[in-house]
Every structure is written in structure tokens, then in C-alpha cells.
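Next up: a single chain in C-alpha cells, the form predicted on its own.
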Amino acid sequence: MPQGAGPNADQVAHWNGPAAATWVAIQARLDRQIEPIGRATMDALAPGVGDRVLDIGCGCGASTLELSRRVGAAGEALGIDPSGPMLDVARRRATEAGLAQARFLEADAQTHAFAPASFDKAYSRFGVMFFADPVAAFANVRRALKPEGRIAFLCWRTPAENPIMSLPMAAARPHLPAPASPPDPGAPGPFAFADRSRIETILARAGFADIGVVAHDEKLTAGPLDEAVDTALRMGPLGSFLREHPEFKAAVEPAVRIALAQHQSPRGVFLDSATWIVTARNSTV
């Protein structure tokens, strides 16, 4: 079944549209931004030299990168992503970094045929929050894993803990029309893992033991102020927002500037984040 007609159609088109263009144009900064704890969950997972490890939502390929470096030339990461003008991105700079043990595969990690029991470990960094079948999705991720083979993740809180996320939206809300109604928690997107037990429920389904969940809180850098008002009237939910209405962005541009700039330092714009970072082990022999 091509990737685009699957049960997470939705989100391979978001992420082939204009959502992936906004990443791959700013891309240096988010990953500068997100890079401090991504590395806390990578370190979490500790790959081994040798190992072969897969990035599940590898995006433009950083996080791929890193283990790539951890685990040398004898072993192997693999990234897969649905987004196609991400992975362009993701294979550019590993033949740049002379990194040939980072390899990159356009598919869902919900539904693509892995080899079983072909991985030692596996790693994401905010990519695993957007299947409609998370259960299905982390059983497929699973079955890929050796036996005793580990699972890492990073996932968001609540938007009410993350002012990274969550700021510029609700900055910008008096000036936008009152939402249809309100999202299902538990839908596919940012903060679809916000819920501890939800996770812990989802893993314990899909056959995973051991399952540790700590919160992870951590000021995160916007850069300077004009960059961070950019980066906030492109990515986030604001930025979802203005690509589908871009004829509010002018009237919530001031708005947002004097948010971001309460949490203005010598060293630019810093956010209190809170994440999830995520362990489990696979218990099927």
C-alpha cells in the first residue's frame, strides 16, 4: 500500500506539504533549539558501538546524525519519515558529514514491513506522537526490535507546561476568531502523549515491559528576538494556524513580540519546556 493511502494519509500529506517546507527553511534553528534534549533521551537509550538503531520520525535527519556518531562505522541508524522534502534534507548532510552509517527510508513506522528483530534499539524525538494507531504503530516498532531490544522517546506535556509551544497561541488569541471547539487530547498531533498513563497503557498494549516515563523540564532558546517572533508565527500552533489563515498574521504579529519578549536575556529568548522522556523494553522472546 503506497504510504499516502495508509491510515496516517493525513499527516504523510501535512508533512509533504507546506508544514515540511517551513521545517526544512528553518531547520538549523529548530534543531538548535530541541538538540539539549533530544541528546537527554539519546543519552537515556545509550546505543552501543555497533549497534543498529532506528530514528522514528527522523525529520531532516539530526537526531539520525547524532546516533549515527555514537554508534561508528560498524554499526548503523537508520531514519523514516514520511516527508520526502525532509529526508532530502536528512540525506544531504550525512553525505556532507561523511556519515554513510545514517541511512534514511520514506515510509510509516506504523505500517512499514520492517525485517523482525533487525534492530537493537530504537530512538525518536517528537515522532511518535501523530499515528492514528499508536498501539498498531509501536507493536510494528516493536517486532523490529531484537528480543530485549529498547525503546527511547521524547514527547510534550501539556501546552499549559510548554510556553515554547504554547505562548505565542495563546499571545495571539484575542485577535483571533474563538476555535470551533475544543481539540481531542488524544489526537494525533504535539501533545497527543501529554497524558503519562496514556503512554504507559499504549506501550503495555503494543508488548513493551519496563516502561519508565520521567519528566524532563528544561529552558529551551528561541534565539533573538525577531528570530524567535519568526519562528513563532511559522511553526508551533500559531504557525498551523497562520498557514491555513495567513490574513490574521499582521494583526498578531505585535502581540506575540511583546510575549517573547518578557523571556528576553542577554543570550536571547529562553522558554520553559516540559517533555516526557520514555523507556520500555521489549518483553517478547
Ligand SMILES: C[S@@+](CC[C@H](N)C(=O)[O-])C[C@H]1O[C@@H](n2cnc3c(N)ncnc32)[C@H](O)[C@@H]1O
The other form holds:
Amino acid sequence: MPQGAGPNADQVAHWNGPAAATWVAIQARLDRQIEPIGRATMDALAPGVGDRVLDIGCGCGASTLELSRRVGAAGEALGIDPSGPMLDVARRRATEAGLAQARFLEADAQTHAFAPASFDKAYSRFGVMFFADPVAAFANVRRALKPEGRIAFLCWRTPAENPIMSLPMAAARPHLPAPASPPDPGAPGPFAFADRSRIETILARAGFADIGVVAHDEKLTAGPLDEAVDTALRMGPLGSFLREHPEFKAAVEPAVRIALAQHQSPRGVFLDSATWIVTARNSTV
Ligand SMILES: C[S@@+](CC[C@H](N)C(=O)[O-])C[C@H]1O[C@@H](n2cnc3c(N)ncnc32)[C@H](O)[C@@H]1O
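Given the form predicted on its own, state the structure of the form predicted together with this ligand.
Below, the chain from earlier opens the complete complex, with every other chain and molecule after it.
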């Protein structure tokens, strides 16, 4: 989609640049890691055969494909995302799987002019924390839902509760320069929805009712140790830092390896995750 304009221009550029390159490169292992918690969220939404479902921030499309299987050929799963490179992967996977009812749209969910009341349900796996104006974005999605239409999404709780995201940076910290002042906790980014009351306020202002915010705790696989180290150096807060400062990679890698090795089992490295599974209903009747 056109970059350099719109309220989410910075995020659109980010998700068409290095972040997209990383997700595309290690898509299979990221899908394996977060599939169980994405599935729990989809079960909470319970898409039915024939439903038309919107997948917000669908990325490389794993969840859109699963939604399209659940709604069947009589339904439709539409993945919306501003990342061209990630949607290229999603489209290829849908074609390979023969899922014609999985479709994709390169656009910003905050501003796209959806046909009003055209979806039965909306879903997101970690795709709703990047809006500059979350109330406007969720109001836009709500208008796209039919009256009484439901949404379910998955988002991270705090970094401290999520070693899967924060342990590599904690291990690397002694080898890095002192961090700049801490970012605004509500700023667009993976942890923007860590505060449960913020989620409830945003959804209520956007016109949703019956808002449920349920804590979900689950150990997630990071794969064999070598793979876990590689992922840790490319993803999350440490991966973002190293993309801008690759000169620190050699210094931090041994510390990250030692920290991850402490969570190794015969089945690989497993780390705690802490998420919210959020559900709500369009209050329009
Ligand atoms: C953490 S990734 C998750 C991708 C995918 N849902 C998954 O679980 O594999 C976040 C996704 O949100 C998308 N995103 C960011 N801002 C967005 C916006 N304004 N509208 C729609 N999607 C957005 C990104 O492009 C990216 O694909």
C-alpha cells in the first residue's frame, strides 16, 4: 500500500521493511510458536460454517487460512494487512492450500473503507496493537461488523510476564549501553495492550459491549537451542535493537544462549507467555 502517508505511516513503513523481512524469513517457526494461543483465541470466537470473517493484521496468513477452513467454501476469511511482503506469503500459501475463500487486502484496518455491516466476526492474532488511534481503528472495525457481530483478539500482557519476548533482552542488557528513557507503555507496539483497563476503555469507546478480557498463560516452544538463539537475536525487543545496532550481536549472543539453555528440555526450549484473550460484541442492534 502507499507508504509515507496516513495516521499509521511509521508502522506501515516498519511492516514493509525489516520487520516484514524477519517475519517472512522465519514464518514457519513463528507460526509453530504462537499457533496454540492463536487457536485458543479462535475457539473463543467460534467462527461458523458460512461466516464472513475479518482477520486484522493477518501478516503471513496462517490464521486467515485456519479461519477459511473453519468457515468453509460457503464463507470467506479476509485478511487485512498493510505489509506487502507478508501478504505475498499469505496469498501464496492460500493458493497452495487451494483455499479460494481465503482472500487478502493490502490496507490499514484503522482507515480502510469497509462495506458497513459486512462481516459476521473479526479476529486478530497480535495484529491490533499497532494503531496510532486505537479507538478510531476499533470503531472502524466495529462498523464493518453486522449488528451483534463479535470480535476476538490476542495481545501480549507486560514484558515482565513474557519471558518468551523479554528474556533475550534481559540477558543481553549487561552488554548493551544504558537504554534511553522508557517508551510510553501505550505507544503502538507489541505491548500497547498490556493494560487490561486500557483495552476495556478503548473497546467501550469504539462501541463494543460484553467486553471480556481473559488472562491466558502458556509455555511456548522456541525450538531447539540453536534455533531459539537465532530467533531471539532477530525478534522481539532484542531483535529490534540489533537490527539498528548489529555491532552488539557478537557480544550478546553467549549471554542469550546461556539464558535460553536454562529453559531447555528434551523437546527443545520452552518459555512462559502471558496474553489476554479479548472478546466483545458490536453493540449496534
Ligand atoms: C506481530 S505481526 C502478527 C501477524 C499475524 N497476525 C500472525 O500472527 O502471524 C503484526 C501484524 O499487524 C500488521 N499491522 C500493523 N499495523 C496494521 C494496521 N494499521 N492495519 C492492519 N494490520 C496492521 C502488521 O503488518 C503485521 O503483519
